[in-house]
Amino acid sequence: MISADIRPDLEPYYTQELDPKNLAPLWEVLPGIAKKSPESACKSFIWHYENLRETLLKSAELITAEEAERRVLILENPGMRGRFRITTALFAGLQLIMPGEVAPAHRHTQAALRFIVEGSGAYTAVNGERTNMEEGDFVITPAWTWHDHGNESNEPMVWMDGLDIPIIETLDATFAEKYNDKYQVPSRPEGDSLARFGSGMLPVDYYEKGTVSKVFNYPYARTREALETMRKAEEWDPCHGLKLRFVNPETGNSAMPTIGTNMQLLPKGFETSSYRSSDACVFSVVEGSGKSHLGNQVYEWSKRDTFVVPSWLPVKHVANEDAVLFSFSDKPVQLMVGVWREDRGNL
């Protein structure tokens, strides 16, 4: 948008030349769009799970999970209501399944990832191999891939989505198909990706390296047992405590193309240095409690509570116990094209 106060001498070359041939002014604009660092609307925030899991429970009472198609409380951002979004560049939602539901197939070009909340014993099928899911688990749906879910257990699932909606979106690559059943036969043993491809092995003759990783479900009780593991040589990172990024198996590189996952133990009483990334941040507690300060804010949480932190916002935790939070962001998008910067505590 121009700005209104503009030079009178330049107004008609503006309104009787340029508005006409919809052209615009770059000078204008310009000290809005080369910004010194990152203005974002994306504004910090936390949601309190036990604020938010009756709330969830009702709408079950309200629509089907087949009649919803997913049944999704949106985690929006207060700084961009009605824009869908808990990032600027991503997707997050709480979807709820009740036992005996199944969550119909389909497919889309969105990639999207399941963080287990609650629950243990519902299931996602990818290209008809099932996995169970348990508390922690964190499992990739890659974009364009049939995808079905059902509980199968006696109490209510739910889980942390994450999707790369507003990335897709942008790109005007949005495309999406329903499956011609209401689930799909499985055509794989369960674990079988994790056996072939997650196991420091791959088969004989497999020699393609894909973008997305071929194992769909990294079990926490796997991470968890890495974590511990490696706490043993008292190596804290100031920023970040003991912090693991899910990784493509083949490649090294992240297990999402778009969408940066990470695992990371902060043990009691850890307070971590101040930090801050370009990568706007979603972080989702696993274990313990604690506390956050996000620029002039200070955030308590707890078990399954979810908060989100800006882009170049200044951030340190401290663990009241030992805490474990899973976290992902668009820092892949970023190194990809060269713009992702951190500053690891001098602010």
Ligand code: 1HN
Contents of the next structure:
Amino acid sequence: MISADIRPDLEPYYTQELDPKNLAPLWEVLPGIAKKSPESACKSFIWHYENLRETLLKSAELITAEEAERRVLILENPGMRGRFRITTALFAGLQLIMPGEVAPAHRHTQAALRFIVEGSGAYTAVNGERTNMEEGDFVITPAWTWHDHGNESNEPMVWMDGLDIPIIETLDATFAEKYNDKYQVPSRPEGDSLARFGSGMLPVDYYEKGTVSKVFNYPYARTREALETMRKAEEWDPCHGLKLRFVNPETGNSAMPTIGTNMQLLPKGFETSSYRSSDACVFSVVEGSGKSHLGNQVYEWSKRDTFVVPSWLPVKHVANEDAVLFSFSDKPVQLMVGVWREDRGNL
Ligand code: 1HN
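Please supply the corresponding structure for the form predicted together with the ligand (the preceding block corresponds to the form predicted on its own).
Expanding to the full complex; the earlier chain stays at the top.
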């Protein structure tokens, strides 16, 4: 790198000529831009659910869901504190909604996923259709769709929110507005979208190839059954065990254009081969326990824990018992622009 430190003669040019004209010399910063491989501020980390459940429940004594609009504790990456993100490109948080509460309707250009961590019987409504949410369900709120949540059960409900906030911020395409009422009056029967678009069929003469899935709840019961049936074939991927991705049934692409989501089964005793990819991944433990080697650190995990794996850091999972992991990342964006990479070792 050429630097004014070793070329002090350049200094007057920089300060007197370039700087006042809002110009800067690329050659001073090029090595930091064209890097050999990702050098992320993102760090690996785990949030153990048992350590934060009480803290999350306490938020309900301090502020209502309505006051907060969304009562969410942001899972802030320790390498990027204050920047409300879990990876460089994605936001994650844990949202709590107590019995009888409503999170009022609004919409925004950031797309969201919900992954249900604890409880059952709360609903989310997306563009006039409600869906009841159960543990392990994967629910989406596409960009610019009206959405509100409510809990008509008698237990607290917690889910993980995953949003593409930093991506939309980078693009300066952030818009949001509030609905003219607290919640949407349902205009379609519950389960309608899943029946129409998520039953391995599509409405006759429907040939659209939308960028986002019309299915907005992928129930865990179905996901789990698929994994359980497939395991009988004993065809394990050395790096992933048995891993399925959630898709938009119109295209086979990811359910949401900016966030890819997966569910994987690791049978008791399974040890994955070392793997890395250019998409930083967030994992939520749905069932079982185990540990993951992330770089040279080892994280023990069990049900409801969340952990994050930065871009290009080698990962190795070990299942102590049958384990099911949900994960999400910005992989679809990387694939779309042609930059996604993986390293499966010598496999
Ligand atoms: C949001 O609208 C939700 O709708 C959750 O539940 C988290 C984080 C930032 C901005 C909007 C929700 C959010 C959010």
